[in-house]
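First comes one chain, alone, set out as structure tokens in the form predicted alone.
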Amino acid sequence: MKLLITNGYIIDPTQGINAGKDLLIEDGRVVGFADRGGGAPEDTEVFDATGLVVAPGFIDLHVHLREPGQEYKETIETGAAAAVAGGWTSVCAMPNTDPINDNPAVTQFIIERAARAGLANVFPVGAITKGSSGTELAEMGEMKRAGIVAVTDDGRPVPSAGMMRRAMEYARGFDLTVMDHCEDRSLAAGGVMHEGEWSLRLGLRGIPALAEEIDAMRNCALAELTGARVHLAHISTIGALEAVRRAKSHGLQVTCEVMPHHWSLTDEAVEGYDTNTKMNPPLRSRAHVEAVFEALRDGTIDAIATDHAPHHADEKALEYDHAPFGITGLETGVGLALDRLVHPGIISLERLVELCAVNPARIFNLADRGTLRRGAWGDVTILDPDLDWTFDASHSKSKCRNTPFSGWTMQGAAVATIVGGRIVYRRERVTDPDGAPI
């Protein structure tokens, strides 16, 4: 099986390529580049990427696919469909399923379901502790042999420094990255939004920025002590970003990710009590959003992820205090990055590819991903940076519609997603040079 992507503009930071070239993929792997006009080999499918950007496949390090156990919210198949519709060729599935992914049987189940769906690559992330209870380490070695790519207790931060130290030391022995949701629960307990002016105005209990920052500082200190690879999930505050910045300056193996809602919205959006503005970490104040922009510019932030967290409409219809945290994000993340980061000049297209493809592959050690080098997997995200479009949640590929971005118009989107040399998604409004749908 051969696929030739012609007339596109290739951006691949791993090779320093930023130029117009054709790309040939055969039997799921990259064969190489060719100058334009060379023609297609026999028995080759051709994708005309005129006017489009061709990038290594985007990788979302942080998604919730809900299966097994919560299929009424999402399944691996529907989540993978939403992923490829948003331009993500690979997603890393959090372990907070039912049962929790703390053993190789659940890991293998996720891998088999993903293979059956045949859409995005799904890489399971295992739990740090059994049942994500924070009390006893899970069998990381057995899970790694089954296919996990990292460990985390996800929305349940590891409660004690002693347990986290042991987790980092144990994970290091299996060359696994430890990912943590930074939140001191004793400070955050009962909070439903960012603690500040707007929580006071709205009469809602706040989550202080310090709750995130204390855990971020703890994890960076433990990374220095243990020498482990540590990844901080959905960073959203000035102090947490500064902790990462200091860790990097000391040569520690500390990385972090940021979510589109943490640069697209502020806590003022909670004013209407729309539970689609309720997520954890919460929407922050303008000062924290500005800090996120600066960290994206200066390289402190390593990756963009979505924290895609589908919830049933009945759950989100509860009062703000009682509704669950989380929103969907797979279909809006790339569009928000192009619209809110690239077009205003906060980051370049090349930096976007680093944040969404190159660095995520490195952080979780995903071999032959995040690059278009010869022999790499033929995973490709094709972007139209200038496409004007409006997101309509009612047409989402996800099972759930809990998003604050329905009705938002954006400039720029992923228009085709290629996984292992197969075109698994193509936006209907993509046209050829004569304006005809392709």
Contents of the next structure:
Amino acid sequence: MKLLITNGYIIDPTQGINAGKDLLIEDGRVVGFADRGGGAPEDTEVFDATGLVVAPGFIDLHVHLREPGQEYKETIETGAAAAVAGGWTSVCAMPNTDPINDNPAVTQFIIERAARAGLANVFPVGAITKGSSGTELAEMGEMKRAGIVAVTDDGRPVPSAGMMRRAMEYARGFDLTVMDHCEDRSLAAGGVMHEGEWSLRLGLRGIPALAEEIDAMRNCALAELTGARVHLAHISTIGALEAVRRAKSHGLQVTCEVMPHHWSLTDEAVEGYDTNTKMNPPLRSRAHVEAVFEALRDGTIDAIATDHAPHHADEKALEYDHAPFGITGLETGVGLALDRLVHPGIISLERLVELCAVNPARIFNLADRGTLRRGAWGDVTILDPDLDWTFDASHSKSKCRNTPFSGWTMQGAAVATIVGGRIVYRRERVTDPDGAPI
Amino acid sequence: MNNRSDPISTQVEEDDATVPGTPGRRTKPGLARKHLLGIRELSAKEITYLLDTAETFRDISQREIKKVPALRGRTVINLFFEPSTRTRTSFEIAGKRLSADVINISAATSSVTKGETLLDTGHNLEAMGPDLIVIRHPSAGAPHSLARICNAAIINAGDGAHEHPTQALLDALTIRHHKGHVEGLRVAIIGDILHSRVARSNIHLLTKLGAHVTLAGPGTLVPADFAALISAGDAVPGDFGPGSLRLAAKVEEAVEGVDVVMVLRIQRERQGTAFFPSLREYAVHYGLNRERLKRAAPDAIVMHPGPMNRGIEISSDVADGSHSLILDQVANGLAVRMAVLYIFAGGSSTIGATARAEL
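Please show me the structure of the same protein in the form predicted together with the partner chain, now that we have looked at it in the form predicted alone.
Then the entire complex follows, led off by the chain already shown.
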């Protein structure tokens, strides 16, 4: 089976390519580039990418697919459908399912379900501790053998520095990246939004930036002590970015990711008490958003991830205090990046590809991904950076609609998603603005 | 503002006024909003209109026959998810004096305990067609959720630590009565600012009317960010000079020379964790006693939203002393709530005329 992507503009930072070329994929792997207009070999499907950007497949390091256990929120199949509709060829599934992915049986289940769905690649991330309870190490070695690509207790951060030290030391032996949700719970205690003038004004309990910062500093210090590969999830604060910047300057193997909502909205959006503005880490103040822009510019931030966290409408219909944290994000992330980072000139298209494909593959050791080198997996994200479109959550492929971005108009979108040489999503321009899976 | 027409308003003569300064004297409604969710979004003009209207209702409560038919045929639901005696009773009496049908629902007796959500409760009440829903709820923003789904006008009677607009209005009415104005006054608010919806509503109202507000209390209960509370997003042009807001390190400093001292209740029910070591220490270092009150202006007035913890945030001699207006506040609360119910039930100029005629 062959696929030729013709007339596109290739951006592959791993090979320093920024040029109009044709790309040939055969039997799921990249064969190589050809000059435009070379014609298609026999038995080849042709994708005309005229006016479009062709990039290595985007990898979302941070999604919640809810299966097993919370299939009323999302399944691996619906989550994967949302992923490819948003331009993500691969997603990394957080372990806070029910049961928690803290053993190889759950890992295998997720991999089998993903294979059956046959849309995006789904890479399970295992728990650091059994039941993510923060007390006993989970079977990282067995889970790695079953297919996990990293470990984290996301949503329930490892509270004790001693436990985290042991986890980092142990994970090193399996070359697993330790990903941590940075949050000091004693500081965050009971908070539902960013602590600042808006939390005071709205009478909501605040989560201070320091809750994230102090834990990020701890994790950087532990990375230095243990030599582990440490990835800080959903960073949103000045101090945490500063900690990462410092760790990098000291040569530590510390990386971090940011979420589109943390550069698209501020804590002021909570006014009106829309529970679709409630997530953890919370929407921050303008100064923190500026710090995110700066860290995207200067290279401190390694990856863009969505923290796609579907919740049922009934759950989000509760009082702000009681609604769960989290918003969906798979279908809006790339649009928000193009619209609010690339078009205003904060980052280049090439840097976007690094943030969404090249670096994520490196951070979680995903072999032969994040690149269009010969022999790499034929995962390709095709962008139309200039497409004007409006996101309508009611047409979302996710089971849930908990997003603050419904009705937002953006310039730029992923218009086709190719996984293993197979076109799994294609947005029909003009005629079908919502796109349709093929 | 409700735009429903009132069938009885057309039958009334406009020039039948016997009481000066009644709401009907205004040719335009003073508020361009349907719900009373907070003070922050109100303009100084709107606040003044509410206070002026409340003045007229004060007079009604002084009469022998305290009932007027202004809201005859209207239904007011008091939906209380938190224990409250003062505010609920005040709204109930206010509604009854205006001849509204008043129904009280408290969370303990509603289906809330069976797991019904606030929105389902709202939809169910809405199906019964009330004109006004007065809601008190432990979560900030609960009235806003109801306002999104209800046709009834929603009156916030206190939502979490967010706002308690009628309390601020009655405090302002009390101040106006004793000082003649709010503009230019120096006001100290003492105590648990962090958890206080009364403090937030008062800060907004007093500064919008041009007062200079100083906050003081334990560092755990008076976060420094409060100084920015009125700076962003609140620029509502008013008729008054600019108010101001600052934090004082000590209660003594905050009350120095002030015209008004507002003492806040220590809300033990809202303090999940300890914010100060003991009630005894609080009383000694932060309570308003006669000694501290001496630092205020000689004609300073003392207010407390109630219920008081005597001997903790306020000493009994101050609470019962000559500076104290605590019981005036309660009386004014009734007038304010009558005004609020009246206006938000659709008290347009024509309905105002109705009330005026019937007064």
